[in-house]
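Read the single chain below, which is given as structure tokens and is the form predicted alone.
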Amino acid sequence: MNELGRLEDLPADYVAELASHNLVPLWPNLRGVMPPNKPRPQTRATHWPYATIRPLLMKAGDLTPIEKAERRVLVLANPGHTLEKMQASAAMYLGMQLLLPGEWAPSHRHTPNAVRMVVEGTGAWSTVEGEKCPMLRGDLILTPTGLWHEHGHDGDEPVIWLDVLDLPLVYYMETSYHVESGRQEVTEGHGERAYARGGLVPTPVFERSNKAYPMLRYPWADARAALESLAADQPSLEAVQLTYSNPETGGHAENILGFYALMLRPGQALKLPVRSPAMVFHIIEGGAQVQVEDQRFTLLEADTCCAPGYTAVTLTNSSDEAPAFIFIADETPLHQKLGVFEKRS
């Protein structure tokens, strides 16, 4: 392959002259956007110990009122894309969330899809479109786009749930807003109850429901008795994971990021396949080794961690005698529907 020119041997002039006109010369830059082979992604592996951030959050609920922050959120940056772009990888978002005992998050509704996996505290729920979802540890929770949702607090222990939204993408689409409101009117019916048993959807007698997202809550008590059933109907299956999936349209929860609850058996190592998009592990029960090309991290409860795509990732459980649960996010949907999805050996 030929060497294309570099910036440096056109004239001075020349590249004044373009530049006053907003134009550039591709030749030179063409390798840096479609470089040979594979991409060059900016995302990092990246860990971040929740033994780190939680007293750092709980200091935020010292320092900062809810009336303040809105949100109270320690956002978990990847020094790849830089810490002010605040995102942890091209496409997802992290931040840890903090609400104490007593404080309501105003509803607002915004264009960024938006889920809630809880990490540890009771007594907190999120009301999304008027319907009250309990927030408990490992509780994934949806406030898809342009959803009205709030969070409010009626316990006596702090509540901290990890926010994954896909609000780069979304920002790099000149596209992100939110819109401000009061309290929302609870509403009956709840998703997790109509949806309770996996093949058996709500027969639409009269009329079908409109909802684009007919389930709100999934609650960690299912998902984890779920993964329980299909190890032991399954003793070979090498990955024992499921998809948070839409009940109705049988497709992901959500329309831009995929998201999953995956088990370890004891002892269990598990090499991933090298795929395209972004991953983000975080743990829900137990402890990991996650290996992300030569670069080891120890994960323990509560942490959270980042690989990027195009990389060998490994998960091995720490545990020797009980299994380990982590809840994973990844790009797979959005690569899915741009046609960019790639799974190499």
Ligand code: 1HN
Contents of the next structure:
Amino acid sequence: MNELGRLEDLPADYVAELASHNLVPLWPNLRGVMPPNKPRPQTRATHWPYATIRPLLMKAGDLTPIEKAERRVLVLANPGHTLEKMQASAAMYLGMQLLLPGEWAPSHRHTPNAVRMVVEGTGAWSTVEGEKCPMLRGDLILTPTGLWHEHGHDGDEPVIWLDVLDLPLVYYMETSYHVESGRQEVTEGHGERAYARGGLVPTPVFERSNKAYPMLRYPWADARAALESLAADQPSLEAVQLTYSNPETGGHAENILGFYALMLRPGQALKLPVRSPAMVFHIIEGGAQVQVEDQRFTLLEADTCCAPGYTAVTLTNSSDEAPAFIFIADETPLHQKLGVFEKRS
Ligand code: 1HN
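In place of the form predicted alone, the structure of the form predicted together with the named molecule is requested.
And the full complex, kicking off with our chain again.
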């Protein structure tokens, strides 16, 4: 491959004159924007232990009342993107949110898509477009683009959850904004009841659901039972994994990011294929080693880590006796829709 000319090879007054006309020579930058054979991700494999986050988040509870925060969140920022950008990867934002008993995070809607993975505590709820969703450990609750959502807490202990948003992408596209409102009216109907069994969907004798997002809450009790059942049914299945899907379309639950629940059998090591999307791993139950090329993290329950795309990742259950349950978020739907999805091995 040819060595291309550098910026320093050009006369400084020429470069300055170009800049004064809003012009830039391509060749000194060409390899940077299009490196040979594979991308050079800014995303770095990063581990955020829950034991580090929790006390700092509780301190935020002391320091900042909910009225002054609206959403009391510590952002899990990837140092490869610089902390100010608040990105876990190119398209993914992660935050750990605290709601204290009696608090209310007011209703709003926005263009970025979000999900919540509940980490600890009971008594909190999210009302999404009129549907009141209880928040229990391991539940996944969707707040897709444009849907009203607010969080409240009738319990007596702190509730903490992990927010996953496609904010970096939506912000980059200059399409990110929000709208506020008062309290929502709670309406009838719960997607997780209507679509309680995979493969059996409500039949449109009169009118088919016109909801773009018919299921908003995916209870952990159901996801866990489905994983156990899949593992028992297929003892030789290597990746015991479920996709959180839209039960009407069969596609991904949201448009940009993909969400999955994975069960590692006792003692299992699972080598994932090398693929283009970045990934996030969050331990719901148990513990796991996450090996990202030559880096190795030991994840305990409620820990979170991320891996850039185009890297080899191996997940190993830390226990020989009990399964480990992992929540995964990735950029697959985005890559597939854009036609840049790749699997290398
Ligand atoms: C948001 O709306 C929530 O509703 C949490 O709980 C985190 C981060 C950026 C933008 C919007 C929420 C968010 C957010």
